[in-house]
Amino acid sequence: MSGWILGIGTVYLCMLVTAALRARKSNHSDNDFLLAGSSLGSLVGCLTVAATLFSTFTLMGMPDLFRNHGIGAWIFLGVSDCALAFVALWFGINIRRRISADNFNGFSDWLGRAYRGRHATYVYLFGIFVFLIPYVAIQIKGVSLFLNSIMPGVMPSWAWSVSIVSVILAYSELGGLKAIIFADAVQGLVLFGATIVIAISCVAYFGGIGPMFDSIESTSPALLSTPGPSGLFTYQFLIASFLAIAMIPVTQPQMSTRLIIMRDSSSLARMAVLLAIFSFVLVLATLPIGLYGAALYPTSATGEFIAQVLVYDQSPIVAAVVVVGLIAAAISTADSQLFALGNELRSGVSKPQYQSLRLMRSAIVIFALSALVVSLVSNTHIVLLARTSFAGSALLAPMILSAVFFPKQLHRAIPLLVGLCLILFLASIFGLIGDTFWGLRMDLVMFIAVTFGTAIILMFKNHYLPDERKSS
């Protein structure tokens, strides 16, 4: 297997270097570097959006969730991701009517102009930085644990993390968004193919889909119903998770930017349909992998289970593809996130003379180091960490959607309300306040509060904002 890993890894690395150099050569302006020419086609668009969404937790977190909590994970992941594809189409069509790629500089800049003040910009930057840095850390943490499990004598987990961050920084700084999109396309295909192959292998072990469920029913029947063995999939968890995941195209800049740079509306529509199919099949394929783990490795630690099912129980070439694919997934998703964060900081700076690529590149380095630190201190519950990130960023949705659909009724009270809810949600995560209120989960309470609060403000503040210069 080591020979296969070395060979496939070398090919992948050469592809990355070639793509980065070609992208750098074709980047004739800042716009090319930041927006990849704004001509994304439907197939590549689907692959790059899917790659930013499905990362290391696809083959590590999702099977482990099915293994420990049962088929309720399908409602959490499969149904929610298909809804995400619909929201991507709906939001993409409407945001493209408000913003053209030629005039797009970043959502933080656009929100500041829409709300005629810096309040919305600061709240948006705060929200994405606080909740997306942990999401980047998830990619680094997940793949470093995996590599340490299958190659324990090579280097410690923290050294794998440092190596991954180094590659991410080099690649992001060199080729810009064009190079990242190319890496996304390769990663999406590799991840999809490897997942399907392993899922078929797991089903074949049981002798078919029916015998697979019969085997689980005879040993762990709680896995075949909600809320699952540990009661995770309650109706509140599922509703809050559905909203958090469905709002990703609205609130996470690495994905919403890709909607804006699609070639045209027809390409956007085809991309959304392909994304729904991709999501449906990919998440469904992780279910038999998880049930296979529940049957053979029910008490194993996450890293042990993942190493067994993805590497040791597979043929050497499949195992090598999985290893390289997971490294590619971590790099692809993390560099998309870091690139988007750097661009949003750049666009959110008020003075045009500071909106330079140098500032963006410096910001990417700082955010990458922050993600590295978080990855080193975070726990191993990868999917649940991702869900917390999605839930926090989802609180930004009412502020963004208001700017899209009600541009004449905006008021600075909306970003202030969103900022307050973000702080309260953070306080609940760190245990400073309770994690429930009136019997409801705090993330669900905050989403309800920010949604209805924004609606009330829009209804009772139905007037044009004063001119920013007059208000200042």
The other form holds:
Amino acid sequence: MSGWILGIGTVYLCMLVTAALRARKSNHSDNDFLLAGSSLGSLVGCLTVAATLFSTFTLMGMPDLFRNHGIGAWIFLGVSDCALAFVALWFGINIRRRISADNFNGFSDWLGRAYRGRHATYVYLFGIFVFLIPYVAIQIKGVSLFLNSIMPGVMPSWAWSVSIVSVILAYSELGGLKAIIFADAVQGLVLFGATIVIAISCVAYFGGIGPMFDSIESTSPALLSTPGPSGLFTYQFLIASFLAIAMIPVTQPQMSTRLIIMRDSSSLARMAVLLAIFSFVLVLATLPIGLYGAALYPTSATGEFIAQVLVYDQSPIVAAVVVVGLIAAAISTADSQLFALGNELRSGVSKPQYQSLRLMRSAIVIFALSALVVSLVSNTHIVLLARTSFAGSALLAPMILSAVFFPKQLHRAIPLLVGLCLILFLASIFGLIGDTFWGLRMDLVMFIAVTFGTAIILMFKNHYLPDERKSS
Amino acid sequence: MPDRLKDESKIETLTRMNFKSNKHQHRSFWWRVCCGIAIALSAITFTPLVIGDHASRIFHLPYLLAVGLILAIAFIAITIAGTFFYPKSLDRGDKK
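Can you return the structure of this protein in the form predicted in complex with the partner chain rather than the form predicted alone?
Below is the entire complex, every chain and molecule, led by the chain shown above.
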């Protein structure tokens, strides 16, 4: 198997280098480097959005969720991701009305101008940095540990982490967003193909779809309904997760930027449809992998189960494709987020003379090194921040949506309210305050508070407006 | 140009504008319907109709999964419908 991994890995690396060099050659302006020329077609758009969205969690986390908590995981991610595709269409169409790709600098800059103050920029930057850096770090750490477990003699896990970050930095700095989008497209295809092949082999093990569910019903019937054997998939959990996932196109800069740089609205619309179908098939394919684990490895630790089902139970070539696909998934999710973070920091800088590509490139290096350090020293709190990153960044949604739909009614109280809710949510994660309020989960409480608070501010905005804006 | 022809030209222009406006309103209406259905689907997902301890099977699939699949397909269908009805006037971000 190591030979296959080496061979396929080398091909993948060569493709990345070629893409980075070609992108470097075709980048003639800052817009080319930052926004890939703002001319994304529907197929490449779908693949890059999907690769950004579906991280290593898809192939490592989803089967484990199905194995341990049952088919409620389909509502958790399958239905939510299809809803996400519609939100991508809805938000994409509306944000393109407000922002032209030619004038787009980044969301932090745009929010600052929309709210006529820097506080919106700071709240947005705080929200994305505090949740996305741990998420990137956990991606890198997860794959490094996995690689170390299946190839223990090659190098220690920290060295895998350093290698992955080095690859990300090399081609992001060289080729910009074009190189990243190309890598995303390759990763999307590899991940999709590998998952489908493994899913088919898992269904074949049971002898068909009907026998698969019969087998699970006879051994663990609780897996076939909610809330699952350990009660994870409660109403509150599923609703909070649905809102957090559906808001990803609105709140995560790496996603929303891709909606803006689509060639035109027709490409955006086709991309949304392809994304919905891609998500549906990919998440559905992880179901038999999880149920296969529930039948064969019900008590194994997560790492052991993943290594067995993805590597040791597969033919060497499929296993090698999976390993390379996982590395690619970690790289493509991490690089998109690091690039988006760098761009947002650059656009959030108030003085135009400092808004240079050099600053952005330096920022990407600093963020990548921060993510590397966090991945090496990660503790329980970092893991919790990463796990709740979507829920945390979803709190930014009302502030962004208000700027899109009610540009004339904005008030600085909205970003301040969002900032307060972010701090309270962080306090609950770190155990400084309780994680429930009136029997509701804190992420749900904060989302309700920020949504209704924003609505009230928008309704009574005339009472709060400064005098100069009342007169205008 | 004679007055009669001028009037006919005006009427034709107005009719065309009216047709375009109707078409725009028509699209806008169906786009809102799509958004409404998406919200309704989201709400239905979290009712006891979908989530709960259902033991029955639909086409060999557990009830929860079968209904979940139908909901996901409905979201895909509404996204496809949305591509036909999204308001075309809102395309300032399109590259010229």
